[in-house]
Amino acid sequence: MSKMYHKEKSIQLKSSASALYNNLSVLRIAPRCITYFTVVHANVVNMVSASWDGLNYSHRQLQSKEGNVATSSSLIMQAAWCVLPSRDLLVLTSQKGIQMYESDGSIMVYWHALDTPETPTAKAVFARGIAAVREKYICVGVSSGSVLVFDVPSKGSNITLSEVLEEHKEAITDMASECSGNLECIADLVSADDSGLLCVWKSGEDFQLLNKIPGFDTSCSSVKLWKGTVIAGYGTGQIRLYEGVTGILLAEVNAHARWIYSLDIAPFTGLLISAAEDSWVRVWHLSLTPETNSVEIEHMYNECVTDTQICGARFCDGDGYAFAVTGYDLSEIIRYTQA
């Protein structure tokens, strides 16, 4: 197998990565030739902006908050950028609620408190799973199984909770919107939960459930939606590809020996990255043939990050030219670029 990628200089973090699914988010800002990275550590988010020439790095740490009060106790579950046509927001989900910031982390523009039960229950309360959908929606999953749909104006802080989707019975693990830019795709959101159930949605003033794809009682930890195809990674180490609207299983790959923590797709090239507890990062290539409704998945590249439980892997651009990886207890972001 050819040496497709080589290792670049790592980016140091102020604190190490927690063992959370999808614990890395990347936002590329081409006009300024910088890339933002976020990694969650317990109750803080490490944010780094890195110039493309590798000379300038700046760090910021965001605390988990309750309203406008910084609370040290509430664990953050996920941080992710939501790219909408009119603005980019950084969304943090925690045990207390949902925080939305301007993309550089400078100003918190919105806070949504989670309903915490009056009497302590055995079930943890948290938000997890973040996706920007179409022109103006940000969807966030909750441990009850609900999916909260927020309507985001093109500027300002008048963000409203417009709808709550109640199809999942287990905690939401991840969510993804259609990333190919193809407006003809009917499905534009997929949500996944701890039982492995996938729900496929069409967005709008009222979100429509298009399909429910059963999960065989194994958690789906990471999910993507590309050209109408749902790509799901599971606790079994498997990757499954489904046609979103019909739920037909198109392909199944035994990709990893242990729990998958992160999937990402480069929408322009169909490169797929998978990363797991087994220390392996793998790059695949997807090719779809719409006429025959078939998909091919080809294994392209492997990288072993020795003795590291990988918890985040993201492409740094739409072509998959570079990717970045985080690992549990690792205080750095490891980067690879195409050779």
Second form
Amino acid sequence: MSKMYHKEKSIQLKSSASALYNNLSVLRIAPRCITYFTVVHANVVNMVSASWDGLNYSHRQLQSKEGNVATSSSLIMQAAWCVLPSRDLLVLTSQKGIQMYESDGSIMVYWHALDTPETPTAKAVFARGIAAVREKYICVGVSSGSVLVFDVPSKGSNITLSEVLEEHKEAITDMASECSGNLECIADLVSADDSGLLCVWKSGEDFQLLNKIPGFDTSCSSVKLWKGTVIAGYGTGQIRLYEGVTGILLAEVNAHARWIYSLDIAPFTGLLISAAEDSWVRVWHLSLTPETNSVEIEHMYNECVTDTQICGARFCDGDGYAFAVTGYDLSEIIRYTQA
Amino acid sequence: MSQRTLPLLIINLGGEMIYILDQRLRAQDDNDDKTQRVMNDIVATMFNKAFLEELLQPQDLYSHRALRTVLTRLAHTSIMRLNQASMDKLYDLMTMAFKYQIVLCPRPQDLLLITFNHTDTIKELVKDNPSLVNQINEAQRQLIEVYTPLSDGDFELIRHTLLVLFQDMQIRVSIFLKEKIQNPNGHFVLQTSGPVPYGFEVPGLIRYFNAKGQEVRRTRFPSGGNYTSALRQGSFDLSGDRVTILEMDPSTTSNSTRKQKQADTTPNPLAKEELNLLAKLMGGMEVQKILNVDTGFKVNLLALDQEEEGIGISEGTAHESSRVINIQATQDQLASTELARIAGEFDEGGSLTEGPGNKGDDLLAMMDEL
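Return one more block: the form predicted in complex with the partner chain, after the form predicted alone shown previously.
Expanding to the full complex; the earlier chain stays at the top.
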């Protein structure tokens, strides 16, 4: 049986990837035949744009911001592109606040400072968890458990904080919006936290909580929402699939032997990728039967990235034809393409 | 990131340091009393109540430079001195040892078990000193109080914070290379076999449920690795089997055959020089000429070969002597900082303002023997 994917030429980074959940973001720009990648290294975000012909690479580094300080040592927790109908924005979340840039990282259009206490408290303060929702919202999670909802105009920097959602009590780990493109889906957003609690939301002027799915005492580090199904990866190496609106558990996979760091879905085909500290990247196929409210998850492929604690794994396109992987202490983005 | 990282960092790194120093001092010097005194002094400072209280305050992690200063001060609490190069090598070795433990840590809360492994070892080294054992127990009680309420997410944040500090450190350690736990490029070997962590399931199973939560079907998939069920959980109590299988002390096993015992030609001239220096700073004693140590008594503190960054394993031991760490009785920069501090304490009419381990008494007693 031939391998489903084979390894491609890696992309070199200016500095190595930090051990953080979901530490890889990918933006495919078809009109220009390039793909952007971002990887977080401590207080810096490494951005690479790669032309599809494999001939041109250009690098940019973005720094975390801190009040009026010129250079900041504030650690970045996550960087991700938010794709809205009218524009794409690159969002950085750090210990001090939230930065939003034009998609090529050239101009910072918005800065939101977190409330940091005068003297350090036992509970760490940071922002983490980024999702673009429907036409005009960008949602960002905070270590207190709050979810900040930002209203984004179709152009310009007049971004405003429209709502703060307070359902989680533990630090937000990841957030995801419905990615199937199906406008009939009721649930628009799922947020996850360190206790494993999942909140399912409907967006709007006021976001509406549809369901709270309790955790089982372990952190949910990565979450996705596809065709109304919540796919959640946990610190115990398990993946669970829930029906979003009802909260019914559909399936549970004993997927990895270590903490899961990244999940991604290829929305057009239902391919799912999971990656963990155990060095394994696994590709699965999801099929949903809405009539019977059932799901089928079929294992497709394993790739062992030798001696690597994987911290980011993403499909590079909507079909899942190619995927990319980052690992702690690795200064490259490893790529795989279907054979 | 996490404000609770510093205590675990200092205690684990300090623990590595103490263990390495103890091994080496005993390996090449028959005077167990002197070694024990050095150990006791360092342990007493590290587990000093005020010191620990400061560590346990919520705060950001120190930079490498600040960390090295603290650990150097700790190493120099007693009569032993290390020069800059020696301290650098020691720092590299203990940080790589701890990095190995953090990277391979199966579950984030196992960081606490690793810390307790270190405190257990230190307790064993000073077991004949009940007051020190008590200090360590008290420290452990405080760690239990602060850390057991934390969730696995909190511990993983501590782990992330430590991993940022140790990011890109790829120093090759000869024993790690030999034991095949580190690759020639400096990255650690990650096994895809063995027991899964406590509380985890062996990968390979998919279970399906109905609306009532009952399992209706199960399928299997090939996991690619060779995993087995979890072992029992380690103990988080004051004492107990920690069950972590990460015990890797870089100064034991295969290096033990390379211990070089240099003949003690003269009875402790080095110690005499150290004390003279201290006496000078304390005032009231005549300074004696400091011997050139290189021609006489050379102490092999760390007979570690092939520690260089960027070079692969080389077989010969011809360059052993150039990598030997010498204890110098000369007034190097670090020593003078530490001694100056001690000296400062004696300004108030000859009594110590803070007393970790009755330092003043020891020194005075030693001076009487001169």
